[in-house]
Amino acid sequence: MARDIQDHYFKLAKKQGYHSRAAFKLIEIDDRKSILHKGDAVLDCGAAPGSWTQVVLERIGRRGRIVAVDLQPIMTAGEDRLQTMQGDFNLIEPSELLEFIAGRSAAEDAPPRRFDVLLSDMAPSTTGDRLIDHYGSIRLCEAVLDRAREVLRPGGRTAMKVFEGEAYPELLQRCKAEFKTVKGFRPKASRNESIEMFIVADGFRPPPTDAAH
């Protein structure tokens, strides 16, 4: 039965023109949690091959913008609403990530636009050791939250993949400190044997900046 379900999503992705079955994870997350809105600016981390990017483009409308980043080439292209960047998202300057969505504000002194949504389907290079892979996944999520402080607007939303394990509750607590609502979610399209979960959070509350001493 499990194999039939996985084959179903693989065939469905091929039929509907998605690069991978992972598209249906984001579709279910958004259908259930409503994290993507028309006109949103979205940062998609770990975007390759580009199936999440395809879903985002379908859901943010013509006024939306998306920046997709991955170490590997991203197959989705040809959209004036999309900028793809190949590289380590930790090493890309925030200003470079934000440049594509900047736009012009009516007020000259208005702060630059930030992303409305930060997505991460990133996973570490797996070793087969669940503990090592779990902590590798936790580090990626911590990096996403660190980057949110620089590029996500107050009130913004996120969905990020994490491998379950002993550090998961601590990560969840950090999310709850920085977002108004936080839920763990496991899409039906995830493989039965997978330990992946998605943390879906809304209402970003940037931590106060350190005061100068």
Ligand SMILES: C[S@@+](CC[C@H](N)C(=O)[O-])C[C@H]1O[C@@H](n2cnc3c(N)ncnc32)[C@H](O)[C@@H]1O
Second form
Amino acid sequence: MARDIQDHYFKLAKKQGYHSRAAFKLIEIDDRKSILHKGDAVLDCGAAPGSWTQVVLERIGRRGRIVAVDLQPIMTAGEDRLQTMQGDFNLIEPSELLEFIAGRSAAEDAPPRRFDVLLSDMAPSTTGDRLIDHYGSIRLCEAVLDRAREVLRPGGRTAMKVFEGEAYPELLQRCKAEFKTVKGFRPKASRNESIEMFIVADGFRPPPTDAAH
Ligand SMILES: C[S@@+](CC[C@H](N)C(=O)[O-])C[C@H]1O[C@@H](n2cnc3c(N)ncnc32)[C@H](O)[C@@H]1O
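Counterpart to the form predicted alone, namely the form predicted in complex with the named molecule:
First the chain shown before, then all remaining chains and molecules of the complex.
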């Protein structure tokens, strides 16, 4: 039965022109939690092959913008609302990430625009050892939260993938300290045997030292 559901998403992705079945995870997250809005600036981390990027482009309207980053080449292209960057998310300077969405502030002396939404479907290269993979995933989430302080606007939203395990409650605690509302969410399109889930959070509250910048 579970395998039937996975085949269903695989076939549906092909039929609807998405690069992968992962598209349906973001579709379900957004349908349920409403994290993508018209005109949003979105940072999509771990974007390859590019199906989340496709979904974001469908949902942010003509005035929205998206920066998509991955170690691997991203197949979604040919959109003036999209900038793709190949590289390690941790090694790309915040100013580089923000450049594409800059210049849209009302006044010249206004602070640089930040992202409205920070997405991460990043996953470590899996080893098959659940504990190692779990901590690899936790490290990626911590890096996303560190980077949020520099690139996400106060009040902003996030959805990020995490492999569940012993450090998950601590990660959730950090999210609760930094966002107003935080929920764990497991989309139907996630493989049944997978330990992945998504933390969906709204109302980013940058720590005071960062808010002053
Ligand atoms: C599950 S795939 C993402 C699927 C994508 N959301 C889609 O819908 O097509 C996970 C991705 O995370 C990327 N990734 C892992 N660590 C990364 C890092 N440090 N920087 C950038 N991308 C990373 C991997 O290269 C891989 O392509």
